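There is one chain below, alone, in structure tokens, taken in the form predicted on its own.
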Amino acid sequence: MRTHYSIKINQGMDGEEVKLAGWVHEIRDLGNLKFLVLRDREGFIQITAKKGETDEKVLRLIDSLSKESVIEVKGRVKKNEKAPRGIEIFPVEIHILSKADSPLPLDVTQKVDADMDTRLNNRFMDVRKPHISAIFRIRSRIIKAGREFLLGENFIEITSPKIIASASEGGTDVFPISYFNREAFLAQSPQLYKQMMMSTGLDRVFEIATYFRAEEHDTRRHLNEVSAFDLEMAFIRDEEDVMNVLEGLVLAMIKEASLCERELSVLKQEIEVPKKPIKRLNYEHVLELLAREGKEIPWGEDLDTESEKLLGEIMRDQGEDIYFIKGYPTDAKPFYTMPKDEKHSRAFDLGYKGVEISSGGQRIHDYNLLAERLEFHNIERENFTFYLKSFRYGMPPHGGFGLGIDRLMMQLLGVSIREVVLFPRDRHRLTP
């Protein structure tokens, strides 16, 4: 139905016949002149119809159009310095492919604002806005960049099950489902399965995973269904080997986002790419930094949202937007986390502009120690028999992380997490 997207039409094509297809963005009738602005995936182009020069059938059809109707236009390219981008299309034929009802549920031209609920209830139309579609074009590109980086580092892409028999991390924030005549759960993460893969010989694996977390949040940074790069790698010395891969991955994704010039121009955003190496902070040092600003965190506790935000401000003042925190207390981390000494673990988090975007570390690969940690956390070993079995027959030292795609996008663009997820799921929203 089209020979070109709008962005591909230029002044050098003056006089050429083209076919375009898209949505009616604007209509203006000046009597002897009628203007349509056609919008497609790549941008906008002006369609100009003149009485006496344009077929009467085309003029009548333009009069019948409603905004957001889908049309196909056949016409000639005309150079006109007064037109947007210096070009316009003189229509020879226009066909209505789908007529839009009126009134519209929201204004794509954004002359009338809509609240978030209205926008999400009509997400199919919200994404027609250029600045919203720009968000998802950037998202697509950073996911592609992340996948290419990991494949270039000899990782193998896998797919783990999303219906599981026990909570991935032994927690209670899970969605139970009816699985025929048994209880099952939506996976909190692929943690158990990607660790099991380390015993198979496929010693570097990743997936673009979906997490399901039954947490009752009402914040700008939490959802109940989220996406992440989830990775596990074997034959490591310690957590630093894992952190180095994460560093390369996240910087490759941020760099790709910074190269999305057209989308960033629409969003009126600039993205600064951090330099290597990413700053490493020890857990105790973080507590000291926060205490100096009046925020006391008892030793052994994780950082809350307020602490993360404050730490982001402290680090920004030091010229660091992105930073690792390592050496967390062992008892504050999941059962599979490798201890470093009697008090500390080999776990880490990655913060970006005051929000945790990744968590990971070295895992326990010794069967007996893993069984002890399950007992310490009061987790029934029977629920993890299939997982523990893989540690009894040759499990190499390994570690991994999950990098939240939604949170990274949120922090890159400085928006709510609901802006960067097509159909966000939270405690109040199950449709569309």
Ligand code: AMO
The other form holds:
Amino acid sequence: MRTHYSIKINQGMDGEEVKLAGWVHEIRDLGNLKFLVLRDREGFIQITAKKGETDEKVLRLIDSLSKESVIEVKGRVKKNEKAPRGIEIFPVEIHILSKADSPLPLDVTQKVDADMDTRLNNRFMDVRKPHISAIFRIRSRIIKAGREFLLGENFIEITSPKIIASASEGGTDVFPISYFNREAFLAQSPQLYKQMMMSTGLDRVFEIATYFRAEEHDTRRHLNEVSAFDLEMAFIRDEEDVMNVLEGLVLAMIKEASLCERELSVLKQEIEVPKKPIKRLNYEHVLELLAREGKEIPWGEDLDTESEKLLGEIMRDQGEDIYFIKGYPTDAKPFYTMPKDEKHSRAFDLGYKGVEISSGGQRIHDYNLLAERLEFHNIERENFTFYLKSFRYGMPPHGGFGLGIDRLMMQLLGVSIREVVLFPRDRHRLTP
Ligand code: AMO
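Could you drop in the structure for the form predicted together with aspartyl-adenosine-5'-monophosphate (AMO)? We only have the form predicted on its own so far.
Time for the whole complex; same chain goes first.
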């Protein structure tokens, strides 16, 4: 329907005939002069109609327009230094493709600030705002960069089932569903399947996965439906091999975000790309750093939100936005975690500006040890028979990680997790 997006029209096109299509962002009627601002995916353009010059039919149609209606405009480009970007369109024909009702549920011109619930309830309109759509354009770019990075590193993209028979991460945070006449669950992660892939010979796999987590948390960093880069690789010496891939992936994604110039300028933001290598901190050292600031965490416990945030501040003061924590106590990590010594494991987390954005590690590949760890975690072995079987007939040493895309986006832009997910799922939100 269109020959150009608004942004492509420039002064050099003076006199050319173009076709544009989009939403009526604003209408101003000054009697003899009528201004329309047309908004499309890429920006805005002014349409100027003049009594005596513009066709009567077009003038009457402009009078009948409501804000946010969808229109198609055929017109001539005109240089005008007084118009935004020095150009306007002189309309020859306008057609209404879809008329918008009024009043509008949300003000797209941002003159009235709506609260988050109203915005999310009307997300289809919220995303019409350029600074909101910019978020999802950056999101698309970093996902593309991540996928290309991994394909370039010889990883194979897979798809694992989301309807499964047992809790993939153990624990109780699962959504039960009815599967014909049996109980099933929504997958908490591809964990069991990506590990099973390691014994297939396809020894480097990844998935852009959805995690379903029945966590009760109601915070600015937790959702019940999560997107993540989920990866597994075999023939590793130890967790450092996995951390090096995560380092490359996350830095490639942050770098791509930093290159989204137009979006960042709409958002009035700049993104600093951290330098390689990402600092490695030992769990015990982290406890010391926190204790120095008055936050005591008993050995063996995971960091709570407050200490994650404090650690982020401590590291910021040392000039590090992003950091690994390794050598976690084995018992604080899931059953599949490879122990390093009696107390420590080969699991790691990746923190970015005070929030965990990824966790992973080397896994147990020995059948007997894995069965023992399942028992230690009080997980019924019968539910994991299909998974355990893949460890009995040739399973190479392996490891992997999950990198939360929503978490990475929220930390990149310094906003709540709900801002970076189109239709977030939390305890209160099931529609739209
Ligand atoms: P974990 O449970 O730590 O590990 O999840 C990995 C990453 O996913 C993101 N994430 C979440 N983001 C928002 N809301 C949530 N409720 C939420 N839960 C998780 C975080 C987190 O770091 N199987 C392991 C990964 C692995 O070892 O390969 C796992 O799922 O960014």
